[in-house]
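Take a look at this single chain in structure tokens; it is the form predicted alone.
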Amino acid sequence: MYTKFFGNYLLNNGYITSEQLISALEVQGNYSIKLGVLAIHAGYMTSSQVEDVHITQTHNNKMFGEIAIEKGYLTQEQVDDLLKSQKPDYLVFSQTLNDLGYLDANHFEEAFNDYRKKYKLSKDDFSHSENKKLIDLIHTYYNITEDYLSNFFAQYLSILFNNIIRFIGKDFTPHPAKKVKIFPDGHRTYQKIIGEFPTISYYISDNNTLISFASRYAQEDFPEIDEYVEASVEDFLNLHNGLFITTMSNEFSIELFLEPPCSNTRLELNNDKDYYEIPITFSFGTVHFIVERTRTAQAV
């Protein structure tokens, strides 16, 4: 996950252009091998066991290796072995940028070291996606304060990024958040969360990005926007928010509830709330995730 933020660091500091970033993300996605595939090839798990773990992930905010160990499919030693066989994302990203002629190894290393110093990260942090320092990085990257509700906002973003990796892909980079007073143009899906941490989360993108996002999530090629495309994006938002409220209940004993997601329904901005947009650029387009927050929990 740390490599995703690093892509934006390279962009903002003039090492690469936005077009080069998108091109590199697309190529890098071809190199990514999921842990489940590696487990099957190593003879540690069967395809049905991998599918069982994937299904469990839709109801549990845990990484593949954690769930596989809990179910008795893998040992900790086997998970460690599989993780070692995975080339760290930052090395794949470096090789991709070098192969495409966008950034040589020396400049990559220079930028990488500066990035690690800024966010106080070690190289090991880039090799272990379960590292708990991710929350700290999100706090720093998005300038999130340490007040009560802001910590929940950081949890929400952490779960969002993990769910994108699990269900959409690794070929993305998040951009800094910004406060908005008007919604971006595009197809809109949203869902309300009610309770102690009430919010509304939005997915907004152009039509082509919407189709690509839905196709990846549903693992089916959609040729055009129809009710199945809208239902797939609604299901992603519902799944993500469901995992968030489950985490809030299990870890903080806070009960939250979801209203059904909606697509392309007009919902006006509430003047008593703040709205923070988190643009995320994929190889196939940019999605604008927007989260409504109360003004007592300032961030950014």
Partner chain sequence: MESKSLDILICDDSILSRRQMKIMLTSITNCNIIEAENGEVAIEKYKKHKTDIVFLDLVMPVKDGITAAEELKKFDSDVYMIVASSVGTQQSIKKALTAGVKDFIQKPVDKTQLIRIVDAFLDWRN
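Return the structure block for the form predicted together with the partner chain; the form predicted alone was the one displayed.
What follows is just the one chain, with no partners and no other molecules.
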């Protein structure tokens, strides 16, 4: 996950262009070897056990290794071994940029060290996606203050990134959040969350990106926009928000409620609220996730 933010760091610091980033994300997606594949290759797990872990993984916010240990398929030592043999994302990213002729190894190392220093990350952090560390990174990256609402916002983003990895793919990079007064043009899907942390989360993208995003989520090849494409994005948002409110309930005893998601409905911006856009660039286009926040909160 940390490599996703690093892609944006390279872009913002002039190491690569946005076109080069998109192209590298596309190529990188073909290189990554998943932990499950390595576990089968090492003889630690059968393919049906890996499938079982993948199914469980779609219903909660845990990592592959964590679930495999809980189910008794792997020991902690075996997970550690596999993680060591799994080439970390940042090394795959470095190799990809080098192979494409966008950034040589020396410049990559220089940028990588600066980035780790800025966000206080060790090289190990790039190999292990521990949730607590990810939340810390999100706090720093998005300049989130330690107030009550902000902590929920950080949880919301952490779950969003994990859901994108699980249901859409790893080939993305998040850009810094920005406050917006008008929404970007494009297809809009939104869902209201009611309760102690009321918010509205929006998905906005152009039509081609919408079709690609929906095709990945539904694992179908949609040729054009239809009701299934719209339903796919609504389902993604509903699934993500459902997992978010389930986490809030089970881990923080905070009960939140969802309204049904809606597509392409004009919704007036509320002058008493702030709207923060989190653009996320995939290899197929950019999706603008927007979250409504109450104005009393100090920062993002």
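Residue numbers count along the first chain shown, from 1. Note that the structure is a prediction, hence the values are computed from the model and not measured. Note that the rigid core is defined as the largest set of C-alphas that superpose within 1.5 Å between two forms.
- Core-superposed comparison between these two forms: CA of E51 displaced by 2 Å or more.
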